[in-house]
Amino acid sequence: MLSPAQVAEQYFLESRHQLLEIAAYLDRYDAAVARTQSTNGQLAGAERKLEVIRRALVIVAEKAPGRERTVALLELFATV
């Protein structure tokens, strides 16, 4: 059972490349909101998958959440 600081120490340069890797796909997101000129209805589906990321990242962030992060992310990907 590794200790709280190995965690830390094993688990942070994949945990960091993991956040940059959806930084990434949020800009990407709204480059190609700004660059297109797509109606509401088109972007529906989209904001709404958005909207669950940033739902998601909420999540993650709790610092002592009720229950753990892995089930509520299951159960709120499941809605999609």
Given for the second form:
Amino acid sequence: MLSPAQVAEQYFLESRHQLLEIAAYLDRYDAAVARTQSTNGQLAGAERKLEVIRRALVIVAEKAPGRERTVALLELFATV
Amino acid sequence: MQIIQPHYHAIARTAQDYERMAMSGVVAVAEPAFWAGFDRLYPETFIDYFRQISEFEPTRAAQYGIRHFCWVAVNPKEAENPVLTREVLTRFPEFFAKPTVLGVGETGLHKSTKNEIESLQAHVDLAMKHGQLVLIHTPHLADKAHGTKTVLEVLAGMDVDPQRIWIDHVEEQTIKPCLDAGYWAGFTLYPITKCSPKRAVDMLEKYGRERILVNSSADWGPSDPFTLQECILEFRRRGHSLQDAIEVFHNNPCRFLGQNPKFDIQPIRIESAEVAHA
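Given the form predicted on its own above, what does the protein look like in the form predicted in complex with its partner chain?
Now the complete complex, all chains and molecules, led by this one.
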């Protein structure tokens, strides 16, 4: 089993990559909203999905969660 | 679709990569001189490496119908040996005369040290004196913003033609100043550590395709030449036309690399034909 330092080191770049992809996804959404004239109804559906992602990011960022973050996220995504 | 892979370290890859690239539409690759994974000690080591990429590698690529071009440089990571750098630089002109050498690259910065900056200046100066194209590597990860700013400052103090200089490995935080200064900018697609295919398409949508080159580098580290095709698929999936894809992934390399007449592949324009239905 890996030490805490080994875990932090071994998966840092992969985690950095995954977070950049999420950031790009949210930027892509903002850019699409800015260049299109979607109806409120269309945006409402998209916004619900985006709100789940934003709530997931809050869970991911918790330093001392009461339970595993993955379990909390899977339960959250089950609501979409 | 015909594709040009403008930054590809072929000697680190297998023939199977050439075969698969050929099957996916790649018609040409350009191989910048690269770091070997360790610091080389002798000028002769570089000379043999330059011979490998300018003489032997084109024959290997040709077996799969792919044109192979290359660049010569002392890698920024090896610039801490200025005596070696100066000695290797004196040998560049004989390679400039070879039929597939397009210019000087990849030079650039790694840790932005004094020796690296002096090496970059010497590379660019030599290239400009000999009418060569230049490919500049910018640092990865934490050093990228500072290193790219330093590259731009160094170039601003020199007599250069920005249209003949390609600054590579740009990302969201470095693309704008490179384009604003008139240089070509390159997106390098890696599975983890550089730009991703989706982020590259995001930047194409934001900044347009003018003076943009997309490549997958593909060296001896964790990398994948087919991130380029993944990027083309992502570009097309978002509704961009085939001609637009050709402009980015074939014609832009023709436009930049074709400034050196040795690169004689011409831009492609698709003609739509009327189909007569009986």
